Every structure is written in structure tokens, then in C-alpha cells.
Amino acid sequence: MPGRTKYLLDETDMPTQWYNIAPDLPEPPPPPLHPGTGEPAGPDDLAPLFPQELIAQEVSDQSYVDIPGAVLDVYRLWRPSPLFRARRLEKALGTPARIYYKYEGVSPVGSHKPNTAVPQAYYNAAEGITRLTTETGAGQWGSALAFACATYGLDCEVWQVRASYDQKPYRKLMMETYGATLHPSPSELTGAGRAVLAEHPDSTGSLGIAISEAVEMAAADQGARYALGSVLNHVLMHQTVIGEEALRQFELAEDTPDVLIGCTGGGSNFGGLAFPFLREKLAGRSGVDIRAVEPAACPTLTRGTYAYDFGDTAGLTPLLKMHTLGHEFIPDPIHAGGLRYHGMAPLLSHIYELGLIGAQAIGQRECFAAGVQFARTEGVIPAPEPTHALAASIQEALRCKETGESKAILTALCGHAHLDLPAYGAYLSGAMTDNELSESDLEQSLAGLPAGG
């Protein structure tokens, strides 16, 4: 069909697998270490914080896992999600490149976390645990892990940094319409929180901080566990059915991509779309150029130390081999809120170090401007998050028009932002500053990371 827009699939082609791909990988990512012992963290050291399902597949061997029927039927109210050629875009660009975005904003919040918070809270309850507790940035894992909790049942509790809970309160009442509870992180509820607001009283938080309460209160209550919307290896495979989908869509476009880009923060999205098509890259399949975009002032990719930290800032957490920044580290409070995060998913981080994806870092008020024009064109208000691999899709699209590649391009619109709208409005009203981290914050965060991290 001369001039589609959409790339539709039927509810009968959704994936019924996950991907795993550490199998495929040419090496084995570094296993996760126990934090008194430096030993490899095994299922029992894990057992208070996540049901044994999960556990299963954190450190699974096998390239799928099957998608459990209970899931595929919530799955069913917004998958499989649409594949868009941006036609207008280009046309106002002037490129020749064919710009493609996978939306991930038909989901019931707005964005892609519902793919792994609904199988989290279905396992957790499978399990008989009766409350889950999480933490968020931008709030929409914590307003997918409210809406998945609701589905089984379960009740919810939420730490989000305050920063983030000060910028965007529509998101808290979509966590308690679902019905979770929600505090701004640090809190007074936790040893975490308290030692933080007694050093930093205005302190705006990090996703650090909100996952050390979160995995606090977790811990002291046998009913519950607690949920992680990124970083870890089971939620990055719980995010490939929007890849896997991409896939068969672009059999429809009769096309394939020749760079994929995504926003990173933990990982998730990214993977989520980036790991089938790097299944395909390795068996010799495609040649696909694939590449990370990360805020200036949360560089992890970019800047950050490969090296075994923390997942959290109090230390709770098993230590973990990825690109960071120090778990101390406390991001500036810019408005890409899901992006915030002192560390990468170590399977990303691993890969970033075979060579098998690029990364790059960009300013926040060219990814707003990207945002703008996108939104101008095609009609989609991005979330704060894709805005970034937005602007770096727009980078590529104007290369090609200097050099006169046809060059098919592939971008993760993760969500979109009817609750981030007044992000918009610091930048429409000219308030909006970039904020790039500095080299004596950076080389201070550093010095944090544990011994012979």
C-alpha cells in the first residue's frame, strides 16, 4: 500500500515467548555477587525480595520462556502495539531516510512498563504474596505496577523520587485511582530515608534512594516482595515482545531497519526493542546499527565506570557489574525522570562492552526540541524519556539527507506525556536549562564504589 502509515498486527500474532538473549551472547555476562561474601549471589540470597519464577528466569539458560496464558489475556488489552512510519516527520526533515517509531503508549499508563509489571505481579501473586513495594522516577512503572497489582489483587506500595513527585502529581493520583500508596522518596518511613533527609534535608531524591526504602520494607514483611521496572535480566525479557512484534512488522513494511535507537535509563525499553533485532545481528541475519541515547546529565553509558556497584544507595541490593556513575551518585532534577538512574542493566552494560550497540548522551533541551517537532508532525506529545532517542533519530535523518542514504531508521516511542506537560512548559517558556554532569561530581560519585568494585 503506496503512502501507510501503520503497521498493524493481529491479537493471534502476539509473541507467546519471551527472548532471553544471554545464551546467544559470544560471552557470558558476569553474574551478580553477594555483597558480604563477593560470591556469585545465588537463588537464595534472592529469595526475600522476588517469587521463585522470577529468580528462574534471572539466571536462565534458555533463549524463550513462555508467556503464561493468564498474562497474554492482560497483555490482550493493548498488544500487540502499533509500528508507525513518521511520514510527516520526514517530509518536514526533507530526508530521505524512512523513520519508523514502535508505540508503546497504547498501554492502559501510557507506556511500556505494563509488559513486565503485569507477569511480576502475576508470579508474585501465583505465589501467595499479598503486596508488592516498588520505587519510580517519572511514575510510570510505578502507575503500571499500581494497574498490575489491581489486576491480581495485590496491594502496592510506591516510593517515587521526589523530584519527580514534586514535577508530575497527575501520576500519583493514577497510582491511588489504581490503588496504590505513594510516598515522595527520601521518606521518614525508612532507615534509608531518614539517613538521607538527616544529611540532605532538601534532598530531591534518586531512583537509588527510592529502591533502597523500597527493597527495605520489602524485606521486613514475609507477605511481601519487591518489583524492579528495569535493570534486572527477567524484566528486559519480559520487554521483548515489542521487539519480537517489530520484527514480524517490518515483514508487513516489506523494509528492515538499518539503525535502531532507544532511550536508556535502566534498560528496558531499549532492550525490550533492541534484543531481537540483535538476536537477528548475530546470527548473520542483519546488519543493523544499533545505539543507546542517555541525558547529559545522567551519562552512564557514555561516562559512567564499568565496574560491580550497588543497585540501590544504601547497598542493600546484591552488587551488580554495569556502567555507573556511583550509587551515591544524585542526578540533577531534569525532566526525563525514568532516565535518572546511577546504573545500567548489567546485560546492557555487558553488551555496550562486547561492541555490539553504541551509546551516546544529549543535552535535554534538543531532545524537548525534538519532542516539539515530532509532536507538530506526527501528532504524539512524546514522553520526556523518548524525546532523547527522538532527537538522535532526527541526528540520523539529517546525515542522510546531506549525504542522500535511504537509510530505514527505527526509534522506541515509549510513552507518551499527557501527565509530563509541564516538562513541555519549561521549555516552551524558555526555563529549561541542560544540565550536564561535571568531571569533579562525576570523579566524586566515583569514589563511592565499593572496594574492588
The other form holds:
2 protein chains.
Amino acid sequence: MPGRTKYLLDETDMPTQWYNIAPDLPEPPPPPLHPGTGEPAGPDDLAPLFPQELIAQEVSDQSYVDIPGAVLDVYRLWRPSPLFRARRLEKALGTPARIYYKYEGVSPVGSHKPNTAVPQAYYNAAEGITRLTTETGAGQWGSALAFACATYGLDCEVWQVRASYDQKPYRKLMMETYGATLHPSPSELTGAGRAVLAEHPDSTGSLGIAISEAVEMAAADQGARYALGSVLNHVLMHQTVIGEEALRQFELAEDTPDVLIGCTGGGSNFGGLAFPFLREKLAGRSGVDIRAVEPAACPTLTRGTYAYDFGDTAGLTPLLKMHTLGHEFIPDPIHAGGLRYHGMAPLLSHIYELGLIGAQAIGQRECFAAGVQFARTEGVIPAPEPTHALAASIQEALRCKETGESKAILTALCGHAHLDLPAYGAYLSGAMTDNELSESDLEQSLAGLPAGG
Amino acid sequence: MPGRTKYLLDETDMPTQWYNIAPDLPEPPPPPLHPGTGEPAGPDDLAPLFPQELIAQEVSDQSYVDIPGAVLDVYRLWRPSPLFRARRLEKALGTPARIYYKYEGVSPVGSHKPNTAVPQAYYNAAEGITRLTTETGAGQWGSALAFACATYGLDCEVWQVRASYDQKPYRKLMMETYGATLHPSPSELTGAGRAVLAEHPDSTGSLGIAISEAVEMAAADQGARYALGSVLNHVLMHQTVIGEEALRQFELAEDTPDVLIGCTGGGSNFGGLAFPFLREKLAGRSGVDIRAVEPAACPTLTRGTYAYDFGDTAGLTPLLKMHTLGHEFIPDPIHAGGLRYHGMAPLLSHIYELGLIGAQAIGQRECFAAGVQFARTEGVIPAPEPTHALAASIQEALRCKETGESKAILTALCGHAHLDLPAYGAYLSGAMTDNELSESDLEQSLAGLPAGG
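Please supply the corresponding structure for the form predicted in complex with another copy of the chain (the preceding block corresponds to the form predicted on its own).
Full assembly next; the chain just shown is listed first.
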């Protein structure tokens, strides 16, 4: 079916397994460490936070994990998601490149996050858990978990980064419509939150702080567990349905991608699209060039250090070997582009260290300019996060225009911006700055790395 | 393919013609009248406001009109839209009924409105027009026209009802992202707006007033035309792609609807889904029971009168024979459910008078309760408008549960609520009232009908 605007799969063609890339890598990723002993963290260390099945998936040496039928039943509400050929954008750019985007905004909450929220809620419910706690920054993850908890009858409690809580009232309303309970973070409800507020009463919060709060609350309640929306191996694995579908859709298009470009915050959307294509590349069946794009305001891959660091600010999690800006990193509260986590998924950091993917950072004004151009040609207003990948895709398409190369570019349009429109307002009014992370702020943030990291 | 959660069509199976129901009706609908002469309004009366092709479609006696290729190219960005079987909602209700919903929220702006915004912008651009003016209430239509104008390079100027302009800042940002210019209505920019403000400086506005402003501005500029998002024949005709697709999708499902339930404001979403099914019924190929659902706060079909009335408040339009609450009707500004226009599409009003469809009004708390139940089972948070149809569909499904009937219910889920979440917040907090239109307000509003109406 070459020549189409979009490539659809029937729900019977939906992947029935997630792909775990770890066993296929030339070297295994470094394990998480217990912060007290310095020894690899075992399943017992994680049991207060995650259900057994997710702990098993986190350390699995199997290349494929079956997706439960009850999860497929919910996936079917929006999956398989469409693969689009951006013909109208190509025409506007005057490029010989072929630009494809895999669109995850068709999910009920408008992003890729339910791909992992749904199985996480399912496994917790199956193991008798009645309540999940989590953090959310921009709000995409909290919305997804609220939706997933509604589908399996779980209570859902979300700590939303203060800056986002105040700036994004619609996010709170969406989560509450699904039945979730919201708290701004830092909050007075946890020791971690109270400690931050004691020192910084006006703290605008960070994902690291919100994670500390959600983890603390889950650990204190036998019937509760914690859910994380990115970073961990099992989260990235759940997202591989994106890439597995895209592979089949490229067969329908009778094409193959030369370049794959995704945005990276914690790394789950990027890993979800890229890992199945990387499998093909490692097996010699593809020569695709894979690139991660991150904000200049939070440049973990391009300017962070590769070291053992905590996943949260209070130091409650195991130590993870990852690209990090330091767990005390506080993003600029006016940064509108999302992707603000201080670390990068350990699995993705390892793959980057192996030289299997490239990375670049882009300032947010160029990203929003790409978002506006995309909206006015392709219709969908992209969420701030994937505008980073769109900006890099447009750079590549314009390079092709100069060289005359007709590359196929695949990008991950992981969500729409319906609840992020004030960021577009800031861009259109000229109020937006690029707020690149300064050398001094980076040095200060990295100084907080744990000893021996 | 019975047993699926959703029924998809490939873009090559997209309808290539719109369906015009007028020639198939047992009696022709009464014509619009020139308010000065009382004679039927002719093409010349409409030429300052609409391009020739749309005027021709408005009075067409052809059953089918070809969709231009350039329109199909844009439709392909989201069409064909999916037909869903609401299996999770059915289970929650414990009903033997089969509930299907045709989902138009997959369009870039999240509603059915682009189905007509795109061809309207196309025909204007093709006839050399450079600027379109329009009104918007809840904001769905203004967003759709802003998107459509961006795709064909037209300027777009939108008068947004004041109450909505103030309560829905995200709508303004969406339209501006597509490049449109926004004004709250009533405005000081037009004679119609100034006249209202002189008498009511704090006016919260109405669709009727905003239409007057947009019409006035278009008529004053040779290079500009006006675009209407509902009510007129050509608008309803453009929406019939919804029903034509649904007919094909029911073939895939190997099922047929026993009941079709849609919400009605101006009537375009309802007509779009219902008219192709009504064609089948008139031809004896279907026994489907077709029902319109409207808000108790704006009950044009169930409590309005069938008379000639103006389409706008200032009396600038031809007189239309329709169910109306009177063109001076001002909806309660706290009404959150949309569907606030004072009249009903003349074509739909005529069909109702012929006894071919039924109608009922529902209070908005029942509607939002249905919306929340739908969100927590099917995932999508429905726009306020289609919650009216969902509430009636749930009523029908629960009747089936009592009687044991296994009816197939088809409803029109014409959009999602991402930009209407404050309405859900009002419902969840208990602040929402049913604000049924009072007898005295109805009498006062009907007293403004033109003489001889």
C-alpha cells in the first residue's frame, strides 16, 4: 500500500508480546545497586514498591514477554495506533525526504503513556493491590495511570510537580474525572515533601521530589504500590508495542526508515519506538540511524555524566547507572517543553554508551516553531515533548533538500498538546526563551551526586 | 469481523460523495425567505456571504455531491473515523444491548466539525476568497475552521461568545496556534456588537449575536466570506461522511442498528450520522428508530416553536423555517453542555415535523454522569455535547436490561472533552445545576419572533 497518508493495522494484528532488548545487547547493562551495601539490588529490595510480575520483567533475560489478554482488551480501545506519512509537511518543506510519524495521541489521554500504565495497573490489581501512588510532571503520566486505574478499579494517588499543578489546571481535572486524587509536590503529606518545604517553602518541585513522595507513601502501605512512568526496564519494554507496530506498518508502506528520531525525557517513548528497530539493526536486517533529541534545558545525554545516581531526590530508590544531571536537579519552572527528569533510563544510557544511538539537544523555541509548522500542515498540534523530535526531523529533511537525498525519516509523535496549549501561547506571544542549562547550574547540580557514583 | 472492539476502514474505503437527503424526503423543506420581500431567498441574496459552489449545494436537488480530491486529501489526516463497540460500558451496565459509538474525536481538533470546515475553506479558496469570518460558541467550530483555513492558506477571524471566551482560554490558544484571529463577542468592531453592548455592557453573548458580527464583517469585505458550522443544508450534507462510513462499518460488524441516538445543537453532527441511515429507512432497507437529544437548557425541538425566524440576533440572515426559541434567546452562561443555538437546522426541523425522528431533552447532570461513566469504562472523556446522546443511550441500554431485549444502539461520539474539562470539574465538585429553561424565559424569548413567523 505505498501512496497512503496513513497505514493502519487491524486490532487482530496488534503485537501480543513486548520486546525486551537487554538479552540482545552486546554487553549487559550495569545492575541497580543497593545504596547501603553497594551490592546489586535484588527482588526483595523492590518488593515494597512493585508487584512480583513487574519485578520479574525488570530483570528478565527473555527476549519476549506475553501481553496478558486483559491488557490487550484495553489496548484495543486505541491500538494499533496509526503510522502517518507527513505528505503535507514534506510539501511545505520542499524536501525529497519521506517523513513518517507514529502517532500515539489517539489514546484516551492523548499520549503513549497508557501503553505501560495499563499493564502496570493490571499486574497490581491481579496481585491484590488496591491503591497505586505515582508522580507526574507535565501530567501525561498521571493522566495515563488515572485512566488505567479506573479500568481495573484501583485507587490512584498522584503527586504533581508544583509548577505543573499550578500552571496546568486541566491536567488535574482530567485525572479527577478518571477518579484519581491529586496532591501538589512538595506536599506536607510526606517526610520527603516536608523536608523540602522546610528548606524551600516556595519550592516549585521536581520529578525527583515527587517520586520521593510517591515512593514513601507506597512503602508505608501494605495494600499500595508505586508506579513509574518511564526510566525502568519494564516501562520501556511495555512501550515496544509502538515500534513493533511501526515495523509492520513500514512493510505495508513498502518502505524502510533510514533515520529514526525520538525525543527523550526518561526514555520510554524513545525506547518504545527505537528498540524493535535496533533489534533489526543488531541482527543486520536494517541500517537505520537512531537519534535521541532532548531539551537544551535538561540535557542528560549530551551534557550529563554517566554515573550511579538516585532515581529520586530524597535518595529512597536503588542507585541506577545512568546519564544524569544529579538527583538534586531542579528544572527551570518556566521550561514549557516537558522532558525534565534529571536522569535517563539506565538501559538507554547503556545503549548510548555502546555507541548504538546518537543524541542532540535543541532549544525550545526551535521546537515550538516546528510544532506550529506541523500543526498548520498536518493538523495535529504536537505535545511539547515530541516537538523536539520534530525539530530534528525538520533539520534532517532540510539537509536532504540541500543534498538531494531522499531519506525516509521516522519520528515518534508521542502525543498531542490539547492540555499544553499555554506553552504554544507563550511561544506565539514571543514570551518564550530557550533557557539553555548554564554551566554553573550544571556544575552545582552534578555536585550532588552520591559518593562513588 | 464480528467480535471486534473497533471497526476500521482503510482510507481507500472513504466515501467519495456527500449525501443530500432533501430529494429523498416525502415533502420538500420550506425555503428560506428574504426578510424584506417575504419571497424565497435566491442565490443572489447569499452571494455576499458564501462562495457559489456552497450556494449551489445549499439548494441542490442532486442526491449525491462529489467530494473534491483536495478535500479528500485533508480528510485522510483522520478519516475514516473508527466505529467502536462499547464492550466495557455494556459490561458495567449489565445490559444485553450492544452499544456502538462512531468516534469523531480523532480529528486534529477533536470533533466532527472539520468535516465541513475543510470543504468550506476549500471552496472559498478555490473561488479566490482570502479571508473567512465566523462565530464560535463552545469553540469546537472555531477551532475546526482555524485548522481548515491553515491548510488552504486563508485568513480566519473568529467571534467567540463572550462567556466561552472568558471561560475557555485553551480554545483561544488552539485557534491562534492554527493562525486565527480571535475576538470576544459582542465586540466593538461591528454595528451589531456595539448595539448589544450599548444596551447590555456586560453581555455574555450568544451564538446569534456572534453570527451577526461575523456576517456583518464578511458582507463589508469583497475578499471575505462567512462560514457557518451547523444549521444549513450544505453543512449537514458535508457531515454525512460520518453516517456513510458507519453504514459500511456495520457491515463489517455483521450487525444493524435498532436505535440511533445523537445530540442536537444546530443539528450537523446528528444529521451527519442519521441521514444515511434515514435514507435506508425511507427505502425500506432499515427499521432503525432515530432519536435526537437536546439539553433541557436549550430545548429547541421539544419546547421551541416551528416558525420562520432569523438565524442571528441582529436579523441579518434570511428567515429560516425551523424549530426555534426565538433569535433573541440568550443561553444561561453557566450552562456547560454546549448545544446552545436558538434554532434547529431547517432540514432537521422539517424531518422532525414529518415524524421521521423522535426527540427528548435531558438535564446536564444526568449527561455528565453518563460522561464520567463512559470515561471510566471506555477511556475517552466525551465532549459535553455528546454526553446528551450517551445519557439517552444508557437509558435505552438499561431499558433493554429490564426487558431483556438485545438491541443494537448506535450513538455519535462527536468529540472529546480535553478543552472542556472545567465542565467536568463543575460536575464532580457538585457545583453543576440542571438549569432547565423556565416557562417565563421561554415565553419572553419566543415573544421576539419576527411578525408573521
